[in-house]
Each structure stands twice: as structure tokens, then as C-alpha cells.
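Below you'll find only one chain, the form predicted on its own, shown as C-alpha cells.
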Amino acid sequence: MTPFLYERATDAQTALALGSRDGARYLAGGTNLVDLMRETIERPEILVDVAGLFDQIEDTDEGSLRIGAGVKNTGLAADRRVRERFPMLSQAILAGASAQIRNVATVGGNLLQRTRCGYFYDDAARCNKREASAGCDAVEGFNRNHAILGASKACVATHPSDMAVALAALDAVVNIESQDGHRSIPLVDFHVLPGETPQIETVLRRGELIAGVTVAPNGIAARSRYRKVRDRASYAFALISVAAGLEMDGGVIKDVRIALGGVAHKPWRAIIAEAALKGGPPTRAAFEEAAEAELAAARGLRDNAFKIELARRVIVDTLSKLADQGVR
């Protein structure tokens, strides 16, 4: 076992002071970090326990919902305001993990969870995420679950979160605290693509702590859904997932939001497909054309090229159901 110092923070100021130390990592639910420590992939010198901080869901004066980073996944999915105003978010959380994990896992931890790529967890394999410039065995290895969009020669891993995909579609904003002050970052910009530095996964700076996320009301939220396709019926990571919402006006699409999971190093906002659909008719043909446009840049590996056609079909089917049935 790698020794480490454990510190329990009772307030945000203490947490930020402790988290700015060399080798410090924040711990909340620990559903991913503790596993990584057991596998010696993560070796923090100081664990700063922030459980119990930022654990409220609050309405803002502007009508937004401010969700604390310490809110448990179970509580968020069950919250009446979330279920009524942002149904795709509740659906994504419930699709993401077992009840036991949801009871412990937090919003902030969910955003920061690391890839489940088998080569990342195997210290006998080459992995640029674990060791810079080591190589990536997934490129020529078993890569059925890996990326088809935004990948690089250095890394083809995917981000595992379901919640983050829904938050990307909802234009959520990540609220971050540090000893230098506060900053807010759109969730679509919070995670980064691998490029040549796949070990850098987010824009968080040393010592910064996620305080929560803010979701503003919008026309697509109430008419939205989350669809997840996986290898087994429950508690598996997505092969493909789609978070989508439509706002209609006079028989045309006034606004649309689409985000994909299981396809990239980060939740993938389908901005090309959205642009193709706005102002047009909600027809299956239009959905097919938009999906084709979004996936034109997709590149399959030996074992995962099927994901391109699967993604196209799930996008089209999800949007068609929203248009035809007004599903909530």
C-alpha cells in the first residue's frame, strides 16, 4: 500500500488550503478514485475529504438550478425539480450505475471520473494516460469500446460518464473555486480532447475544487430524453448514448440539443447536427442527414467501426421519438 495523509475538510476554505498542497487530491464519494488508488494508478500524497461540502440543490433568482458538487447521484436523480425540468438528466443518472454506487457517488466526482479503458488499468500495458510518451496499446489492441470521434494517435479512450453527457446537452456550467477566487466554465469546455497530452483530461488547475454545476431553463429541457445502448441491460458503460431535446414552433425545429456519450474522450456535443436541424422540419430524413453530417469525421478502429452506424441509428431514433411523441 502506498502511504498517504488523510485530511477531513469541514469548510470550503480549509479544503482549498489543503488541496493546494503538493500531491493533494480531493475525495468525495471515492467510487472511482479509491479504485484507482487500489490499482496504484493514482498515488496521492494527501487525500482531502470534502464529503458533506456543496451538498445542496438550490433554485436561483434567474430560474436556474444550482447543483452542488457534493450532491449524491441518487438525490439528484430523484429531485422533483430535476425530473420535471430536466428529465434527460435524471434518466442519464439512473442509467449510469447501480443504486449502491449512486447512493455514494457525487456530482463533482462523476465529472472527474477517469476512463475505464482496460489498458489504462493494466500496468503491464502501454498507456499515455498513465505514463507520458509510453504509447497506446489500445490503438492496435482490443478497442471495441473506444473512441470514434476526437481521438488521437496518443489516446483512443472514452469518457465513461452518463450524467456529463446530459449536462453537455443542457448547456450546464461548471462552477469552480480556488484560493484565487471563482470561475465558471461551460461543461462542453471543461473536458479536453487527448491530442498529444491525454494525461490532461480537464481544464482544472492545481488546487481548484468543483463547487457545483448550474443548469439554466431552456426550451429543449422539458421535451428531452437520454438513450443508452450497452452490451447488457444494466450497469454497463455506454457503447453509444444520446442526450437530446427538441423545441418546436409552428411545425419546425426552433431549437435542438444533442450530446453523445461513449464516442470520445469527453462528452461530445453534436453542434454540426444541431446546426443542420435548426429551423427545419422534424422529419426522419432531416434527422438522418444531420446524423450523417455529425459523424462524417468519425473514424473506427479494428473492433469499434460498428459504432459509427450504431450512433447514426440511435441519434435518428431518439430524435424521431421526441418529434413524434413529445416524450418527456
Given for the second form:
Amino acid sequence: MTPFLYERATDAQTALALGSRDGARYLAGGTNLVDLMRETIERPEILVDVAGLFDQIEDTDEGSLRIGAGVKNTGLAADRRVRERFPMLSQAILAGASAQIRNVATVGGNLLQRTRCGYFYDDAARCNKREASAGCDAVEGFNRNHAILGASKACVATHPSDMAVALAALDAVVNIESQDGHRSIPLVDFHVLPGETPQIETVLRRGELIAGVTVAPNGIAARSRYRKVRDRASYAFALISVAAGLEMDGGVIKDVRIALGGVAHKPWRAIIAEAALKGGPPTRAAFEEAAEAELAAARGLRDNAFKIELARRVIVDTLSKLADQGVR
Amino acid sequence: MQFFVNGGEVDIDFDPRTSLLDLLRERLHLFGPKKGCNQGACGACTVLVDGVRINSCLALAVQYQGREIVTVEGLGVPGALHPLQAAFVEHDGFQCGYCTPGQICSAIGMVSELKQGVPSHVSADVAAESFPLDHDELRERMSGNLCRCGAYNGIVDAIQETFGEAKAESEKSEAA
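Beyond the form predicted on its own, can we have the form predicted in complex with the partner chain?
Next comes the full complex, this chain leading.
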């Protein structure tokens, strides 16, 4: 670990002032950042500890839930309002990491966690994300866990979060603070595809701090599900995950949300599939057609082509079960 | 910097790069928490902070100033074991013993989460009022602790006997 100056910010204004300096990074739970610092992949000169800031979950006047960036993953998954109104969000968080990590990891840190691509962690390997223009050993290497959608020649890594996949399906908005004021960005626009600059992972600017995410009410809670497929029964990253929700109106799909995890550099909102389904009947044939349309652009690498078929099946099966189930 | 460790107050200065695990082991000579993977995968370093289980290897010690930290040494001592420690002995909940302090701290944190109504990945309805400590829930909730000897059956039995409904059930089946 390279040396750093540690500072604790006890209020947001102080945090933003401290965090806007060259070489500064915000530290929340630290479950990913501390590990990356130990591997010297992250080398902040100043760590601004924001523990305890933005740690509330609040109802807004519009009926939304404003979730502070400092809320622990466990606290969010266990919140009664989240469990009742956005159960897929609780399910997604509980499908990720271990209890020990969820007790420490925060909402903001979860969004900013970095890929678990093995070549990103291995400093004997080439990685464009770790070192600009170094090359990528994953493209033709061991890439079973890598991206099938939206990847580039420069980077085929996936975003590891489960929580962010549910937030993408829920149309969450990311609230960002800086010394210049605040701005809000839809979660689906917060993370970016790798293109030629995979070291850039979000639209966050230097000095900006995530204050939280806002989730608006929807009609899908009663028929929604976060489904994760992984190599182990517990505590493993997703091969494929699907956050899906249906709102029915008579025999017709009124609203449908589908987001995929484990497939891309960012949580992947399946807008093509959603558009194909909206206003139509909830039949298996319709789900199959929608999944095919979404995955038409998918490309397999040496080891991960199975993910395309796996994604298709998990989308179809998850939606079929939601269509068949009684409303809770 | 000030900490409260196993009921006592500690004042100590250290390099801010020091992990909580290294502070406990190398500076405070509490060798209960173990360094297994040092990256949050194995759970051998699990300790309780204000009653909450965390991986001490993924934490910088400076983050936990002023907090109440409990390691396995703070739970029980020879001759006055914590009931869960006694149950681990009774049920062969270990072979080499390396993961045991983390398993025990983790299980105590796990039961506290259960009492607070925290759901898990295997809970059928995350919005339920409470969750049972059945076999599947226990294994899922303890999945952040690995045991390379594979003493899982004994670990599950020890935790069930101490905190779960298994005791009542086994007594029932013996009576039958």
C-alpha cells in the first residue's frame, strides 16, 4: 500500500472541500478500495473518510425513497419500506457478497466498486483499465466471466454489482454533490461503456461525491424478482443476473422492467426487450422473442459464449414465472 | 488513537495503512482473528464491531477509532467458554481450528442480524416479519466463512444447538 494522508470529514461541506484536492479519494466502507490499495491498483494520496455521512433512508413528498449513499448494504436490504415496495432491491443486495461485507459496504461504494476481472488485479498482465493503452489480456485470455454486450477491443470486463442491476430496473436516479452544487443522473447513464477509455467507468467528475439514490414508486413490486445465476450457491459474482418486473393490466403487459448483470461494463437495461413486450400478451413466445431481440447484439469470447444462451433462458424463465405467479 | 477492545480501552499510534486485522494481531497480540485470504473471501478475520460482524482484513484500523471491538478472546476463556465455543468442541466444529475464531464471531453476529429481522438470499419472502434459523438459512448466512477442513456439518450443528430450533427438534425425535 502506498502512503496516504487520512482525514475524516464530519459533514458534507467539509468532505467536498477535502475531496476536491488533487490525489484525494473518498473512503466509505472500504471493502473494495482498501483491497485495491493493498494491491497498489489504487494509490490515493489523500483518503477522505466520509463514514456516517448521508446514512439515512427517507420518504420524499412524491412517494419516492431517497437512499443515502452511506447506508450500509445490510441496512438497505433490511429496511421495511425497501422490502415491501422494492423487494427486488433487497433480493439483489442479499444475492451479493457475504454478510460481513454487506455490513460494511455502502450504497455509494457499491456503485463505484471496480471490476473483478482477474487481469485487472494481476499487475503482471496487461490491462487498459489499470494502465491506459497497455493492452488487454482478457480479450484472448481466460474470459469466462466477461462481457457479452457493449464490450470493446480495449476492455471486456463486467461491472460486478448486483444492487446496481436492480436499481437500473427500478429507474433509480443518482444524486451527486460537489462544491458547485448538486446534480442528478439516471442510474442507467451513471456507468459508461468501455469504448477506448475503460479506465473511465462513470460520469462522476473529480471531487464529486455520491449523496444517494432515489427510487420512485412503480407498479411492478408485486411481480418482480432478482434472479442470479452463479458458479456457487452463495457468495460468488454473477455469471448472469436478471432484475425483472411486470405490471399487468388485464391480459396485457402494462409495464415491464428488465436489467441484466454479469453481461456488460455497466448494469444493462434491456430496453429492446422491454419495448417488444410492452402492450403485448405475457406469453412464453413473446418473452422468447424479446430476449432474442435484446441479445441479437451479444458477442461471445473464447470462454463466455455460453452466457448468451444462459441469459436468454434466464430472461425467459424469470418473466414466465412472474407472469404465472399470483400477485403477492 | 483510542479503541475499546474486548472490554478494555486501548490507546495506540500506528501507520494509517494498518488494517484492523494487523492492528489486532501484530500490535495488540490478539491472535484469534486469522489472516486467511486477506481479501474478504474466507472470513477467518471476522470480528464484531459494536456487535456487527465484519472482515477485519478489509478495514483500515483508523476507520474504527472509538469503536467497541470484540474478538474471540473477548467471548470466552478456558474454563469459562462461551456456549457456542463449548458447542463447537462438543460437535467437532473444527479440525485444524484456523477458521474457528472467525466462524464463532460470525455466528454471533449472524444471530443478532436474525433477531433484527434481516432477510437473506434464501428467504422465500424478504418482506416477512421474521426468519427461521433452519438449515438453509444458517448455511446461507454463514457463507462468508470458509472451512478448508470441511467441518461444516459440525459447525452447523454447533450453531443450531446454541441458537436454533434444532435442539428442540432432536429432543422431539428422540422422545418419539
